[in-house]
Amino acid sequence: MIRIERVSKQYASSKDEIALNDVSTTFESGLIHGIIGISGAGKSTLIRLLNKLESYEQGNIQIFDYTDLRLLNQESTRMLRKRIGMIFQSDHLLSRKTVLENVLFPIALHRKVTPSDTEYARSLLQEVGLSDYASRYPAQLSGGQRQRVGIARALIQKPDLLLCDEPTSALDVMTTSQILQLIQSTARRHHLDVIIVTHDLNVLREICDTVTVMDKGRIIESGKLDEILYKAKQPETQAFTKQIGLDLGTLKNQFPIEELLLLKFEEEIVHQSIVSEMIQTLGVSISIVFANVSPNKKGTMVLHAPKKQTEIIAFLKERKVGVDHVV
């Protein structure tokens, strides 16, 4: 668990704004988290104290068995740092070593590499499914590439926390789905916790099981990825909900909010016409005023439904479609 209370953050160059001011929240283990905001909201600075790439001012952060880092003298952050791996936006590679090299470096840094560490590098490439490119170098890759071999590095001392600070925001669509779903492998295959940073709620609807929203140095607004995408409270989350067309305030305002139905399906569901059947079986009037289909096969409906709720709710969830009212 991650514990942060009351911290505060003010750069010397930037008198006149608090980068975070007075932030508390908590990191649970084994979960896969997203921070979200605007450009200058804090979510990089908030991730950077955590491996003491910052410090603070105020407050306290506990990480693992580490009670304050303000405490934490040179070894100790070390020993710290050897525990998070973390994932930049611009990938950081060097580019006059291999690919190999690249992954082994932090290891480099610090001590001899060994044969049962350049052993355990190669199976990392594997597993991000780059082990024919150890000895190409990195303007040899794609983008996409790159930060597969940044996964591989972060990877290399076996952390137990991996941060991930704007990992797809230089990728196309595809690619940025196949880095999430790699990172989402990853996190399980290595037991491992994750906080990724993004302004893109697609992004965080694809792997996360939290959010936060920050805004102007603060936590707005956190919870399960659901209530942030369908229950959002503040006006800044709802407009991060609209970058995936789910405006449910300008829905409520169109249609009688009891005679909405908010319908949540994963792949395997997908492509079946579960819609029609249910017009056909039940004989009732329908309109699907939004759906959306995410890279990661999570679909997402709302229909109106002024009549036979009870009924259709029944139908849907005999069918293992969640379901629920707009609220």
Contents of the next structure:
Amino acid sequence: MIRIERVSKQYASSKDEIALNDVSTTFESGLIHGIIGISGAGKSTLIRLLNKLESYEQGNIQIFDYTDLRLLNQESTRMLRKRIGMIFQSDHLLSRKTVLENVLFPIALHRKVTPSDTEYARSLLQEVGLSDYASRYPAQLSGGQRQRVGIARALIQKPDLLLCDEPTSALDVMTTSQILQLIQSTARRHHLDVIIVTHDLNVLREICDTVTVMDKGRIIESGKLDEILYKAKQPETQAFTKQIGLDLGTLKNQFPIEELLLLKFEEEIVHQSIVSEMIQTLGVSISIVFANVSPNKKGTMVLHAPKKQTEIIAFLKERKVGVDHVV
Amino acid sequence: MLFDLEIQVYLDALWETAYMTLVSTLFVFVLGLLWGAFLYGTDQHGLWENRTVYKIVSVITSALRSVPFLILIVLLIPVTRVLVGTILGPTAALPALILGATPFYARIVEIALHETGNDLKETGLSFGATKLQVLFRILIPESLPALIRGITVTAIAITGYTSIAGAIGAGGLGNLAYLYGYARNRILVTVASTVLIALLILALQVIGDLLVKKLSKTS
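Okay, that is the form predicted on its own; can I get the form predicted in complex with the partner chain now?
Following is the full complex, with the preceding chain placed first.
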């Protein structure tokens, strides 16, 4: 678990603007955490504090068995960093080393590379789908492939935590989805805690368990993914939910809030025609104001149901659909 | 006889110029790399950011670059006498050539390291690399093509400096062109010396380009 307590930071170069303003939060182990915010919100700064790429003036950070990051000397800082893998927006690969050499490079900095290191690097390359590319150079790879090398390299020192700073911002939609799935599967396989920083809620929606929303150096809202997606309270957060087609602010202006129902479908029931069945059985008039449903995936829907809400809720619950009022 | 003088005279002069250029380029490469790395390291976002130190070293660098080369040679005469034991001949020209060209190359190194950038610095640190490792195992190797291009330009500038040094007693093709050619009104000698200098510069450029090409074959 990572505990951040009342941390503040100000960059020397910007006198007026405070990078982090009294930030407190915790990141539970075993989960994929997302941090979202517009540029300059302080999200990158926050994760850079965790591996001490940035320092902070006030507050306290606990991570692994370190109780106060500020007390670490240079040697301990390097030990800390070896336990934290990091991937960046662009791949930051060394252009004059092969893919395999790039993956092994963090180890080569600390000691001589052994045959078992090479074997492990090759297994990581296989995991990210690049086993045939070991002797290529970065310039011979596509953006998505380079980011995969970056992921393999971040895993080579067997870290406990993976920090991802806008890992997909430079990639197209298809590649983004593949990279996110890869981050998720490697996190599970290697028992990694993951923190992803992004400005795109679609990224978080795909793999994150929790979401923290930042604005102007402060955390303005945080919670489980669904709470943030569908029950965002802060206008800044609602600005992000528009990215996934859910304009909560406008919905709440257009409809009485108590008439909006949030439906959650599990994977196995999403393909059943529950809604049309409900309309026929109960004889209700409803409108679907937001839907994100696809076969074999969890789905979400927001209904405007002016009447018979109790019956609707009972009907849906009977069919194992999650029902809740919006906000 | 060729171009008014024995061919051996030209060959000796060519050798002296090549000697002055190559030896000082070697020193300038090493010293300029360290100097430039120091400038980069102490500048904003550098590995050892220290604005005060940076500004002081930066001003010294610019000041040294602004001293005309001829004046630098004269100013360095006492130092040269102590270091080399004489103020005449190609070896005596080395201190002035090195001190004249090192700040120039240091600036090129500084720019090249900045271009390679902050991103790779952070990446290296995130692996747990020391700052020296980031500099010598990441930033400098990644900047190598730019550093080689820079030293080629510098070597060519040094060749130009050797002509000035030659005119006041360092020997080499500059000496030939000025003392034997210009001063004795033997235009052919001046032309022949100039052509040889041009060929030397051309050779340096070709070698530099080949090195860069070899280093860049990974992309």
